[in-house]
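The chain below stands alone, shown as structure tokens; this is the form predicted alone.
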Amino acid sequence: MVEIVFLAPFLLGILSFFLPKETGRIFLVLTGAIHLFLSVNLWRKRPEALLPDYFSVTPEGLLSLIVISLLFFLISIYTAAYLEESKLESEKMFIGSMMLFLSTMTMVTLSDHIMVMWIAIEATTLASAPLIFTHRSKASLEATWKYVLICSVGIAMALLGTVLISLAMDVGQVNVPLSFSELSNAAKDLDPMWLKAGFVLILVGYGTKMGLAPMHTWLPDAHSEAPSPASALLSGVLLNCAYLGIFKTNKIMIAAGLNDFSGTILIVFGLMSILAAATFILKQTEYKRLLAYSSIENMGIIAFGTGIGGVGAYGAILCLIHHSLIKSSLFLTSGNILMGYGSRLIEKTGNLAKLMPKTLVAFLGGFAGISGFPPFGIFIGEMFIIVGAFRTGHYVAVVIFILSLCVIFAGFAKHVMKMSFENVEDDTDIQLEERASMIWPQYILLATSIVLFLWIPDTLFKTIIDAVSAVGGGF
């Protein structure tokens, strides 16, 4: 049954709270392997859900699920070594929360009912909050509360948007289950005024969790304070889950013939996010916050491409997949740098080429990938978005898009070059041995992005096409 994919990590996560630390690390990797097996099996067989009114296997859900599963498995391998090096006091809580976080994110990808989706996205907030508070410092406490409060306000607005969509059903005298698939089929009969109002609130609500500007303010603090494996999950996976709620709601808008309305709003929020990232990246002093603002940029790119539609929507899905792979690699690499140098400050981090050469390869590879250079997949995704924007006549928007990306690249490159090749002012004693389990997960993530740039398997390509065709995307 479909539900076992999120029930398994939930039950294993509860059990992990009662295991010794060393056993818990092994259990974490085992859970990642089991989840990956279940996800691949779900991809192959596409079974029916036990509760079909609430859960369903959709193309966009499958894409998110397989990315989540692969990332969690590789991150769990890194985490086992990370925990051994860092010696966290709250290790049991950290391991258990990661598994529960996996369960809730999986539930998001398989949710078809609009209220179950809302519950699952709210559950991701509750499961991930302890991960941000892991270090028990004043800064981490502030970041955790900021995350919980801002995202809770956002999720409340998404709930109100859901209520308005149900009101659009009542006014239009539509009597179907409150699921995304049924609402898309009956979208022509929904009242357009209430549907528009519901979409705006859902976009703002889930956009808060996705990190779209100006609702992004929780994200830099949370990513900066959370341990690096948690940051990799927050950026590489959680933001995708929030986007999935927006994507599915946008499907209803397009089916109702309101794609101009929803597309314009997505383009505006996308550009605002990219411009916000461009503004803050230039003057960043911490490399983890730098990566956080890069995530805001990439969520803006994805929203922009989705709003453009056509080949732009196809490019947005490609960016979604490759951002998860590359940004997770970068955050894991930042964990190595933080343990090696003992500081998050860029000015106190330098000469990686000499002091941490294996980490440098992953760091520069991640920088090239996230900046949109070939042979990494974000390059082709951004190219499709730009082509789509020109095809649809969004000339001013695409010029702003391109110029903002250039500014972000310049700011990012300045910080990366400093960290990689400039000498540190003080003598630096590197405190970390670059063991294989803390390097190879990043290499595999980057290699996966390169492989998917050069060759997309037929089944994956068909799933992407099926997903984007529902929002008017494709060639």
Given for the second form:
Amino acid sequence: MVEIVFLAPFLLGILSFFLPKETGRIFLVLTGAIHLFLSVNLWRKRPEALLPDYFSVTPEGLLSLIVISLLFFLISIYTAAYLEESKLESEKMFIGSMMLFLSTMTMVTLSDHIMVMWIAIEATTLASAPLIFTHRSKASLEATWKYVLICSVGIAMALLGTVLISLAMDVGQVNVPLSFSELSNAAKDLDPMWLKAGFVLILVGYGTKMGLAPMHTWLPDAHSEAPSPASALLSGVLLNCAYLGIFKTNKIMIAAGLNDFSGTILIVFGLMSILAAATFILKQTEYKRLLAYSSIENMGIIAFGTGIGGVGAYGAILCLIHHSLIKSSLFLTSGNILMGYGSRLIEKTGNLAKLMPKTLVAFLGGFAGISGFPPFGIFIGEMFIIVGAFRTGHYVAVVIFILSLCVIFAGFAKHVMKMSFENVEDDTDIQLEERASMIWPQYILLATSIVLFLWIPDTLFKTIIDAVSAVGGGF
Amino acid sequence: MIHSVDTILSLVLLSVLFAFASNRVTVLIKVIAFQGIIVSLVPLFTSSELTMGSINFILVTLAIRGIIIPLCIYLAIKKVSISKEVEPIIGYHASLFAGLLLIFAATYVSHRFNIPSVSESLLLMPTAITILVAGMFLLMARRNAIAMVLGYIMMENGIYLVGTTFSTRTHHIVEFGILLDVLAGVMIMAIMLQNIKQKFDNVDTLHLRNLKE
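Previous: the form predicted alone; requested now: the form predicted together with its partner chain:
What follows is the whole complex; the chain from before opens it.
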């Protein structure tokens, strides 16, 4: 039974609203563990869904699911310690929303019906809104408002796109269920004009949620205002969920033989996002916003790779997995820094090397990983994308791509070096003891990325190849 | 021949112009409620066979789109004494003119498309396109946060109209899920509105300009 994977956290999440604070924290970790167990089980057995019209187990869904599950488990361990340190007023709301958020994201990875996919993605917006609003300040209110309104309107566009795809079926007189897998099989008969229109709207809609420029404006605000564990979830897995919607629609486009059309649009949006990130990273003053812009950059890289196809698509999936691992570890680390220094400004933080040595290791490791250094996986992902782009003859695009990556690295490095080694003006007291449960989740995430760089298990490799072969990817 | 549904749809088109020219938030809420009711009734006229299930679904849609959603927004703003002006970025006369242009453009465009399922009704496509774009227009051209939420709802109504008229193959259970999402979204927005009012003492989104870059 596939549905239990998202029903379990949903029911547990509702239950947690009624539990006292301390029990709630243990409950959160427990939910993470149960979810991880269920996901691994699903990966091994790959059963049929109870409602096969709406849900199914697909390779790309499985990949996202296992990443979500692992991340959530580690983040939940961090969160338990974080909540003890930070003493939030609305802790119950926070814990409950985390679990509902997990449930909705799981539903995204398992849905096969295009409308159910939409429902699940919109539900992720609604479940995560209370997380961003946790601090109840003016700034967090503004960030939540922007997030809910921009994403709802964006996702409404995706709904319109979905309706247009069903119109493409009517016009082409195709009579199959409205599911991604059936539509990919019947893609040749769909009316190409309406299919194209639907794809563009879906790309704009889910692209808003994924943080592709120029629809990315909500993302830096939401990520910087949300408490760090929530930012880690938003950046590490929510963006992947939105990407999944685009990926599956792209699958239909490629099956219909419209890969030139969809590829070009993806490349353009991808490059725009990378360029936007490069512009804003240089003059960033807050480190959480810096990380948020880096997410926009990585989403751009993933869209670019998907657009290129071939080895590029394989690289994009690698980037997707490793970005989740590394970026969520960075956001958790930023939580430590924020609690230690009590400020989000880069200029108020410094000399991490002396003041928070364990945090520094995680921070520098994450920085090296996200900038695409070996032995972290993003390195191979980006390399495959660049090779793929040269092979397919996208010379201009790949030059812009590489130059922007250099600019982003330079900007990022400047800020990171300042935070790590330069002295702050007045000697700040660090208000945080570096406990094991607030350090080890980051180390494990980074270590996973290194392990997957050196050795990909066969089953994982096969699943990635299965997923990308449908979008014309592979070797 | 004029299809019976065209009569009520023409009222929806007029209500768009009415919404563009009005400066009161309360008027906008009434327009949204009216459009919600009409939009949910359209399947009664267009679908070829009516089952018990579809009639129930229409009633639920009517209750949510026509009554609960507008009521939600109304209650959210009733308690707090908010200035009821919509604070336009684009003036009322210009908005009205834009509305007229929009209706013309929508009619022109929809005659270009040749869609079999809506060919009997003259106004179905133009109305759907008009309220969809009109919602987006309100989102962009009004600074008042309530007017922005209402713009979003109007847009949703437009998408629903497009969805019900274009395609008959979606299941009620799926449409019900979409409806629930929209409802929950509007409720969250209503809560946000109250919070914005408490924290900023105003719902003009000019105050929401602190986070940048």
